[in-house]
Structures are given as C-alpha cells and as structure tokens.
Amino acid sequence: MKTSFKTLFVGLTLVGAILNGCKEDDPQPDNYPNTDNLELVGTAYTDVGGIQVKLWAEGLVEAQYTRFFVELRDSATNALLEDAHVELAPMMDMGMMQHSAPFENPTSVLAVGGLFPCAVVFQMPGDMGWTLDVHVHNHANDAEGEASFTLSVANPSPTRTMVVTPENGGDPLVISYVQPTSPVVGINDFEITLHSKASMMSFPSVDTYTVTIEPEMPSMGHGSPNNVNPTFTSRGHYVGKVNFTMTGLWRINLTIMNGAEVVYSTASFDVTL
C-alpha cells in the first residue's frame, strides 16, 4: 500500500510540473495584447494580404499629437502578428484640395507588447474628411496590403496644433503640444514636436532649432523658476521641464531659434492645473 501512495503521489507531482512547464512557456497570456487603457478607433482589413488590422488610441482623435496602436492579426486564423512593416498615410480631403499631415510610423518592425506604436500630428479637426490609410508588410508570410480608416478628428480646447509662418520666412511650421497631458504642481515634463511644411504632402520634422520657454500665469503677473528648455531628442520632439508653482491657468510662451535667426516668438499653449 504505500509503494501505491508513494508511486501515485510522485506521477501527480510529475503531471503537474508539466503542466506549469506549459503554462510557464506559454507566450500569449489571455489578455495580450493589453489594450485596457486604449479607445478602439476601428477594425479594417487589408485589401489583400488577409491581415486584420485594428486601430487603437490612447483617447479621442482630436488635432493634436495623436498617439496610435496598431494590432494586427491572420484573418483566417485570429493569430497575432508582431514581425511587420507597419506604414501610415494620413489624408484630409477638403474637396478643392487634399493635404497630409506629420506622422511616426513604428520605429521597429517587431511589435512592443502585441501593438506596433505611432503617431499622427493632425493639424486640423473634421468631423469627415480625414482618413488613416494603414499600409502593412506580414514578414511571416511576405504578405502585404492596406487598411483603411475614416476618422473623426475633434477640436481640443485649448489649442494643442498651430500651423504658423516663419518670421525669417520659408516654409510653414507646425507646432504641437505634446505633455504634459496631467499636469501637477511643481516640476513637470514639457514636450512639443516642431515639423516643416515642405508641401502639401510633405512634412519633414525639423531637428535643428532651439526653443525656450517663458511659462506665466496671466491672472497673477508673474512666471516660475527652474524651467528647462527643450531640447531635441529625435523625430522632431523636443522635451524640456516646466514649473507650475500653484493651480490656475498658465501660459506657456515659446520661442524657436534656428541658429541666431528667429523662427517664431509669438507661439503659446495654455494649461490648467
């Protein structure tokens, strides 16, 4: 009787640590990808390929710097897709005339997470008109093919993108407002992207620019100390740090520099604490 138990109790022990050793080895929890704290925009699919391709947003698609999440899964087999060439093609058709935007396709043809991250700088809103062309490369199958997506593009308050001329002349310039999106009392994370507008297609980030910041509360008369000017870091970002010293309405002055040359003094974003 006890070589029974002693036998029964060593095969259960080896059944389990298999299945943990599956379990443990298993990629793909049941929440992967994880996209709780993202609003789905909409599911497409190629137009060959057989790739479905669903469309994530940290929040509504307003004009702004608009962070996407692409997923992309076999159509025939539901299986997620993480090694691919994701590409975006954002348009607004006005009738008269068509222009594009600034946009960051992924950085890296594997997915981060499940979810292959980019952004669009829409630099004005629409409720029609706007629509993400999604352009996808499956490695696993040399398969590719287009998603496309119409957008409802709302007007943030305040103004997060302003397309403004150039002081010393040249092309357009496009400025977004990018963080901090919660701000707090005290010393925040300050980011804008700066992008040119070579053409109605077109639209280079620019990475050569200086900018300083000047924050002032206008109800009170007065600014803060401890402010860090942005600097660029890539992709036409460019990150500093920002003071807000108390709650209230504060307005952020900028002034882009290129070389000794003034670009635009004139620009501001406002914040509420």
The other form holds:
Amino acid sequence: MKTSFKTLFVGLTLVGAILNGCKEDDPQPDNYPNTDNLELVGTAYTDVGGIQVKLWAEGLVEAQYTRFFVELRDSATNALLEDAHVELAPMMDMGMMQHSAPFENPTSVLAVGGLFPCAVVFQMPGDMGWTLDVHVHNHANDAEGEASFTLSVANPSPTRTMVVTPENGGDPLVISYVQPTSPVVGINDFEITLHSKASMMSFPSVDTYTVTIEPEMPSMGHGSPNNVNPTFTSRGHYVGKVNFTMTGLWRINLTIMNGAEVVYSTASFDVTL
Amino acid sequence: MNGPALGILFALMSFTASAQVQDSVLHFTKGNIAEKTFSVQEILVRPTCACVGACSCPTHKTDNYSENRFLSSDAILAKNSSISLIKRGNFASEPVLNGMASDRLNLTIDGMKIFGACTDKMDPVTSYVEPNNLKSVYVEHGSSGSMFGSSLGGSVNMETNGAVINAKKPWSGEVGAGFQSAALGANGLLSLNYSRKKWAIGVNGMYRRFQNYRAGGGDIVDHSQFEKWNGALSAKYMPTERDVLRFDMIMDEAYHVGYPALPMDVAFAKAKIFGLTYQHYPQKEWIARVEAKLYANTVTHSMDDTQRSDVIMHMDMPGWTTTFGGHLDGQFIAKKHRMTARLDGYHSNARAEMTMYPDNEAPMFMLTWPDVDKLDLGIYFQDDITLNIKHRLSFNARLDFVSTNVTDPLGVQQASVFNQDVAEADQRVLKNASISYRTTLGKGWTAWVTAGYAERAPSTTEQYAFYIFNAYDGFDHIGDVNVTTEKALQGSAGIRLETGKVVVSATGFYYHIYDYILSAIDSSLDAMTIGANGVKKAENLPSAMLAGGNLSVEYTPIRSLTFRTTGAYTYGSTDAGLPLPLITPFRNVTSVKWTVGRASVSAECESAAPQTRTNPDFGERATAAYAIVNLRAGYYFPFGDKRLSLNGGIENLLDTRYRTHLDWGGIPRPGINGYLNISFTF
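Given the form predicted alone above, I would also like to look at the protein as it appears in the form predicted in complex with its partner chain.
Everything in the complex follows now, all chains and molecules, and the chain you saw is the first one.
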C-alpha cells in the first residue's frame, strides 16, 4: 500500500513536471548545461576553428578511470555546440619517452545535457607531463581544431589503476576500478575496465575476458556472500555486484581469465567503508 | 513471629519449599487478595494455592529457608526439577524449562515483558531481579502459561514483594550478610518496609561481589568473577478499600562479569524497570478484580574483551533493549466459573552493534541486531470451572498479533547481502490454547491431564541476527526473516498421592513441535568471526519432539525427619532422529532433613546420569555422570518478634570436579564451598 502511494506520488510529480515544462516553454534553463556537481579542469581554445573547449571532471583528476565532460562553445557567439565530433588524445611526456593512456571518446556526436561525456584511464600519476588533447569537429559549421589541456594527475589512495604483466604472457593489461565510488554496507554495483597495452600509444579495450571477484576483509580473513562476478558490458567495462557485510577495510580480489587461461590472478582493489 | 517481614519470609519460604517439593507447575501466592471479593486487604496470610492442571498445592513446611534469599533467582528456579540452567559463567544463567530455553519461554517480572540486551543471552530476565525482592514465582508449562504471552515452553513469572500496607508495625525489614569460600563471595542484603494505613513504601537492596571461583580439584576458573547491585522500590497507595495503586521500580547493575565459557566478558549490564499498576475490586458479585498496568524498561549490555590476553582484535559489542507495555485484565466469577480476560500489548526495540578496531585501519562496524521494533498485541481468556468438589476443568486461549520491522536502513542493507528483504514489516498471528482436567480419584489421590496447542514468534536473533557468534557451536549465526512460526501440540498428565507420611507425584509430558527452529550450517557462507567454524542460518526442521517426566517421593516417618527424592528426565529428538541440543540428562536430588526445634540439618545428594545423546552440529560433547554431596544447617534465635537466622553449609563436600550437560565450554562447576549466611529480620 505504502509503495503504491509512493509510486502514485512520484508519478504525479513527474506528470506535473512535464506539464509545467510544456507550459513555460523554456527549453534551456539558466544553468544549462548543468555543471553544478562538476569541477572545471580548464578552458582552452582550438588552434583553428574558433571553438572554446571547457573540460569538466567529477572531482580531482587522479590516476584512475576518470570521467570528463566536454563543453563546446562557438568562441565568437558563445553559442553552445551540441553536435560535434570529439576525440581525445591523452599523452604523458616523461622526457625520455612518451606514452598515451586508455580512453573513451564520446559515444555520440550529440551532446548529452549539453555536454560530451568521455573518459581517460590515467595509469600513472604526475604533477607534470600529462596533457589531454581534444580534437573537435563542429558539425554546425564544419570547422575543425584541437585544444590542449595540461593536467596534473594526483595519486589516489588506495590504488585505483594498475598495469600488470599477464601471467600467460602477452601485452600488459591496464586494470582500472570504476565503482563503487561511495561504497555502502549491502549490495553495490562493481565495475572495472580492462585495456591492453598494445604499444605505448595504443590501449585497446579488452572485451572477451572473464572476471571473478572475491571480496575479503584482510584483517579478519572473511569474505561476503552473494557477489556477482562482473561481466563484459561495452568498451572494456565489466559490471557485477559486490557485497559488504560491515564497514571497514575490504579488499576485492580479482581473477582475470581468457577462456580457461589465467591472465592475472593477484590483482586487488581496496575499499574502505 | 507474625510480623509482615516474617510474612515475606514465610512466603518466600513457602515458595522455595514448594519449588523443592514440586516437580511441576506451580501457581502459588501468599494472601491471594483476589479471593476476597469485596475488599482489598494487604494482609499476609498463610500461603494459599489454587491450580488446575500441571500443578498441585504442596504441604506447607516450616523449614527455615532464609538462606535462599542469598541465592540468585536462577538458582531458586533450578530447584524446580523441570528447570535446568544454561551456565556460561558464575552469573546470570539462562533457565531451561522442559528442554526449552529463553527463546521458547515467557520470562516476566510481575507480568512485564523484559528482553535481555545481550545477543549471546548472557542476561536472561532472571538476572535482573533478586530473591529478597520476590514473593512468588509462577511456573506454567506449555500453552497453559499463555496468560503472559505466546510461547511453546511456558511461562515463568516472577512476582515481586511489593510494599505492605497496614502492617502490624510501621517499620519492618531484614538485614543480612553472606559469605562463601569457593569464589570468596560476599552478599549483602537489606529490605525495609514502611507501612501506614493507606500507603506503604518498601525498598530492597542486594549487593554481591564474587571473585574467580575454585573448581573441584583445585583449579581456579579465570574470568568467572562478577559484581552487582540490585535496588528495588515499591510504593502502594490505597485511596479506598477497593482500589490499590502501585508503583514499582527495579534498578540492577552488574559490572566486570566474567564469562569463562565465552571469548569475552561483560563490562556492565544495566536494567531499569518501571511498573505502574492500578487494581480495582468492584463491589459486584461477579467481578472479582480489574487490573490495569503500564510498564517500561530498558536494558543496556556491553561486552568487554579488554581483560582477555588472547584477543586478536579489540571489539566493542553493546546492546540495548527498550520495552513499553501494558495490560488490562479482569477476573469474573459466575457460579462455577472463574474467568480471566486480558488485553495486553508491548512494543520493544532491540539493537546490538559490533565494532572491531584493526590496527591502522578503519573501524569495522555492523549491526548484529539491526534496530528491530516489535509490536505485540494480545488477547487472552481463561475459564476455571469447578464442576464439583472432585472435578475441575480449566480452559485458556490466546491470540497475538506480532509485527516486527527493522528501523535502521543499515540493517536493511545488511540483510540484502543475503538476498533478504527486511524493509517491510513481518506480521504474524499466533494462536495458543489449552485445556486441563483435574480430578480427585480417591482418598489422597489426584490426577490431571492437559492438552494444548501453542505457537510462538521467532526471536529477534532467529529472524534478524547478523553474524552473532555462538561460542558453544563455534558458528556465526544469521537470522532468516521468513523463518516459519513454530507450533506445538502438547500433552501432559500427572498423578499424585498424598497420605500422612508419604507424598508421591509423577508427571509426564510430550511436546510435538512443528517447524522447530534450529540453526543449520550454510556452507556457502563465510564466517565473519576469526576462527569460527562457519555460518549457521535459522531454519525450520519439519518437526521435533520433547518428552519427559518427573517423579518425586517425600517420606516423613516422624515429624522431624523428611526424606525426599526427585528425578527428572527429558528426551528431545529431531524428525531425523538427531538429539536436540542442550537437553539435561536424568537428574536426581535426594535429601534427608532433620529438624529439631529451631535447628535443622540436612544432607543432599545431587546427581545426573551421563548425557551421550549429543547433537554434533551444535558442537555438543558428551557429559559424564556426576554426584555431589551438600551439607546444610540452620538455626535461629528469636528476639520477641524479631529473629536472627544463621545458615551455613558445605556444598560439593567431596570437591568433585564436575559439570552439567548445559554448562558451556566444558567449564567445571565450583568445588568444595563453605558458606555462612546471617540475617536479622525485624
């Protein structure tokens, strides 16, 4: 009974919201795109093409799977651009050598809520050396250019990304923790990404492995029941469920397999509730 | 001799005497004012007894039982041969009636529901009331005891003294001290009653301090010490001859309680118990009494591992319960019928936490009882019918509505780990009924037979436990919110012969329990506690049975000499033929007592057969047979209407190293123990 009332209430609120939205005929509220919960990493202009690029992140940029949101504006008119082709090119310049990082370009040429979501897996921290180039092709005027951001990538504690040498040989594997970012006692979505380091500049996603997880409390030696092993969803992402029975430090042990072959069996991520 | 304080003494004596004589249910009060239909009198008269079914009225003994007030309430209960004690230390044993422990019993004080706050049952309700504050104890087996709630095993209601109005003298009381050698224990007690024509105030106090006790053979049992005090206040006011207003308060605090059978001790256990009662005796022929009662109590319990050397990681385990409740009942008389109708209800909350502190890491926290609210509303009816002087019939029925829910969202999240949804309230309806027939067969012979049906709601632990470690089986326990209501068909019968010199009584019972709740190993789950054997989850066995009986013989060849022997046996089995855990083997207490004037001397032998029917999943081990010998003596000096009593004795005279089957952890009981109690009543 309680639930049905709740549903009814939510339903009515939604209907109200929709009706309101229609009536007021205001397609874009003042805070569009909404960046209230985002941090501005930097603002840059494309070398050519006259596009202002704002780079937003969900918080401090750290050596982990990092979501970015790209806001594009026409630098002359300040008009928001929502139809564009955006491509990332992260780069770490270590002086003697350079390497890139796994990344995810926006899946669509159409912005979501005015922003283009994308992501980079920074496999190492660095106060200096990291740059992120954003290549933009503005479909409105067919202009094209590249903006460059210099990043300071902090070292997260505990570790959220690791580059490991597979036990079965082959290219190094980049394993990165995605969520839970705010773990709770009970059931949590658990997500990691897998990328292989084909070369210094190429990190294709790994989409065919199987992952099993085994959470434990290191100081107690016990685990938790009813975990769901992550399975591949898209672009190197593997999503499952992890259970925490109490607060404290948990270690999620991973075993990564390619068919019947063990790829890596000693990776783990620590989570503190 | 007949002062009110002595009356109190007398009543307690009678109770304890009866507990020793009786093997079965007892309904025994002093000065049953309800029988005086048209006036309220707080006059202490010789004990009266009225019962039907598994009970009988004992012969009143003039033994000096004042030493019983130095015992603990659970020890007094255990004098009833149907009751055994689960011991985890030297303090607060858990009573077991006919093989059924506190989850299957109603343990009440003056009808008030109180719930221990310890997830490991280290604080049964009996630990919060002291014998010098007790008037009588009401033990009813099976659904015959459903006046105090739905249960399978029955009810143990401890009735407190209360202040005495209109006593012979304004001030009366008792002061006493006792010492015992096995634990270098000291007891001190004080009772005071101030009585006026229309009101009275009584206070009771008890202080105990025991050190680690010495077991038979000489070993000291570490972590068996305790210290406690108990204070009670009772105030009564009688505005008219037909109305009584009564307020009761009990405070009980125990500290540094050692539990040798457990990996942790108890830093403190505190209870605050309040009751407000109004009784009205209308001047109507068919209404004997109307009573309304409101009560509230809180229990706080905190476990402590700081006194143990082998602690891997420090942890805190506090627990709390808070209960509010009340009842409204009336007693009606119509020709051959004596009826009791009762509406009652309570709301209780139970919360227990565990926090562990690993080095250099975040504390680990969980709710072992996830803040569980329980609402219980009940209706009860009883009719005692005196068909004629030889035949009496008694019928009772009870209906309960019970709703429990988890109020802390963390508890809901925790349960989701096991795919259990505890967000919604769990609601159950419980039905209890029983019928008893009692007849006089001939000169001195009485017989009775009872049949009943009982249901009980699962306990907080059975429904909501979250990794509660049980030191007996070594498993972490997890509740199941959907565990099925336990039910039982019960039958019992008894026969009694009473002649001038011999009293023989024999009783037997059989409980067939359906959906018996017992935790079973879930090998898919990982234990939380370091070193635990695994995880058990509450489950229903299709059925289980409990059967047993008592035989008691008392022989008084001459007035000053009494031989008494009492034997009790219980057999418990699951449907698969496995023994039920924690079942007392055959137990016998045989005594001889010689009374001359003001002196009495007694010798008793307490023995038990071995228990080899053990439940391996429960981690039970077989227990050897034992026999111990106790010697006791008493004497009193009269000073006008005052009395100085001396009681002393030697328990476990042969310093036998032994344990009973219900003692946890293979911890031996105390060895040879000399004691001396002195009390002065005025």
